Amino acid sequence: MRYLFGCSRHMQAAFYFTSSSPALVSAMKVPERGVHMTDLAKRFEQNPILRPEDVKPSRPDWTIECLLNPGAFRYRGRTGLLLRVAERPPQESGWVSTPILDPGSDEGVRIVRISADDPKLQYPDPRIFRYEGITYLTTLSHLRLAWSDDGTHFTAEAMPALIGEGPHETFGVEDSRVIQIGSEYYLTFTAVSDRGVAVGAARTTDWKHFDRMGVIFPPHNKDCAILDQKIGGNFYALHRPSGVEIGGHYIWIARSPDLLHWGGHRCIAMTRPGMWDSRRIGAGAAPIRTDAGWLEIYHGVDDAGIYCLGLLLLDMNDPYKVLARSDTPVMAPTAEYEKRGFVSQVVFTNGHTVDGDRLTLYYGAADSVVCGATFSIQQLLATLK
């Protein structure tokens, strides 16, 4: 699942509890693995565009182990990214920890600390441990805000934007979307939790207050994508529920009058046996307008867990349509920062903006850094057939 996140997959949990550094990770061994596909991405030559480095704890005692996904918008001429901040305290050997969100403590956090040798702790993934029936995130997200005057070279603020609030998020906020409509903002995001992974939302008008909305997806849920105008009267939102035994990780669509209240759910994308999306799928940021449809770029993983990028066109009338959907990816991790990180073979994308026919595409390598690249919608549209 991978909404949570830490080091290679390929790593031994016993070494990823006991260090966390990104040079040991990096100097590992990962597999090289070929995807057949047209790479139709323009990487920024400033890749990456954003450090775990660049951005400050929000504690001095915790360090932020990577940056992740963010969402993307314009605000008073300038681009807008609200990151995914991965933080938690330094690691000590032969132990685990996690911090948790506890309104009812003296700091507002609590730590979970287990001896490393207790027969009751588990890890089947790095990601994530189990402790007496219980499943935690090895680390703890927000959702920090970062600018830029040339969409190229961002400067995070110094505190978090967002942070997990209530009983639903007190494993942290995940991966945000953004749209805009008239003057007001619309955020969605993942809220993580022992209750479940579920979708939360909050809008602003201003990037300094946010009204938050709550939950609006139900667990299990999470890749939640907003077209920004209404059509025949509903709002349509692309989101990702999950099968645990029956059914798997499929894009499906709903609507709304309001954007708080969603009905009319239907699955429009299923994982495809022995192709590039085999094993899950997830809508990326929202839709793009276009003369053809509406242009979604979602995340595919295959068997052997690469992360790639393809293309959903839906029906500018009715988006419960899909007129066409990428064979292959157009764009795969084939650049060094993409291919080994704490999560090697991952390009993962939550954000873009859209100037004509040039996109911008903001996107998470190997779950480590923050990078951009720049499309040709019109080059993407005749990529479908």
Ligand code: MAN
Contents of the next structure:
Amino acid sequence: MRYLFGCSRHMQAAFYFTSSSPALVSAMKVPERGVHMTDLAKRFEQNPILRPEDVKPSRPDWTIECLLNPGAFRYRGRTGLLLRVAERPPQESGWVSTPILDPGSDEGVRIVRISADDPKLQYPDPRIFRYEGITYLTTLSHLRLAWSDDGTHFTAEAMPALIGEGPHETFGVEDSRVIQIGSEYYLTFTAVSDRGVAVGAARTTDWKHFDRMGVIFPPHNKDCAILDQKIGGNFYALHRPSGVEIGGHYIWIARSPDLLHWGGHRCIAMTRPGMWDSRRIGAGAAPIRTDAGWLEIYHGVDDAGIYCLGLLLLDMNDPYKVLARSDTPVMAPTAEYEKRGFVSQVVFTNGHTVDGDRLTLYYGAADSVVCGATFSIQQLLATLK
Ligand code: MAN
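Having seen the form predicted alone, I'd like the form predicted in complex with the ligand now, please.
Below: every chain and molecule of the assembly, starting with the one above.
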């Protein structure tokens, strides 16, 4: 038996279940890219550096479907990644099931299980489904630490570092961004629930104890990247609210005296029709301080649903001012592990480390595995001239 669902996100895609293969299958044609670009990423030879099978599921009877989009930082001479681990119960033929955090239940988790041929089920995208007026995620994500001495070979911890807590995170926590201010690390992440998609924040000094700071940007908002230095007494954060009927998925900036109370919101970058970032854009990791200004690596999605990376350069003393922006991406899904996966044609980053001119970017490839690549910061800046 085969169940077919239309797909609006990728016009070329169909997602179906078969009785021989119970897992969700994404059958994707790779569209030809019409944009001329120079891919400046030097991908690690070891890619992918972490795959779902390298990590223990948080429950023995669950499957890790995707290991993706890590925050990155340095701590006591080592590189740390805060991985997003997306799990669910093994999928049964003819059924869709996803876990939801439910503090009221015995195990703290409830499984939503729906017959795949129920006419009320809508499956527009491998990441979500809709049923009886509620949009669910197909997986439940938590954040897990992995450590490395050389920035390339990582070992993941056995237990989650952060799992969803309270009513605003019942569908999980995703895609962390990490900055260091003195001895304190400050993280932002996507907090998902039936109440919406919001930005949560937490602080730590030892990567063992986390001080939760609650929701800092309410729904719909994600992709929050904070500058790691104050300018004129304020912190600045890039964030991505989404317009409902008017507007779109654009990058905004806000300022705060204390990393908790944010104001002075302004939209600084919109999508560009006909270009590589025509459908949606969102910030990556924290902007990098350079001689030319704050360099931000952001993701853009085009009309075919392809996720690429490009640059925004913000004024050093007034980050509301955009000095330059990439006309073409600096990295696009070209490797096989970026072209095919849970969501095909995706390079997505929210974590990097910087050592002089060398930028080491950690990224999720095809929403399935974690990879690394290096760039020269001067070479990136030169593309903006
Ligand atoms: C969204 C988020 C990311 C994901 C990309 C690509 O931006 O859900 O976590 O990596 O889509 O699917």
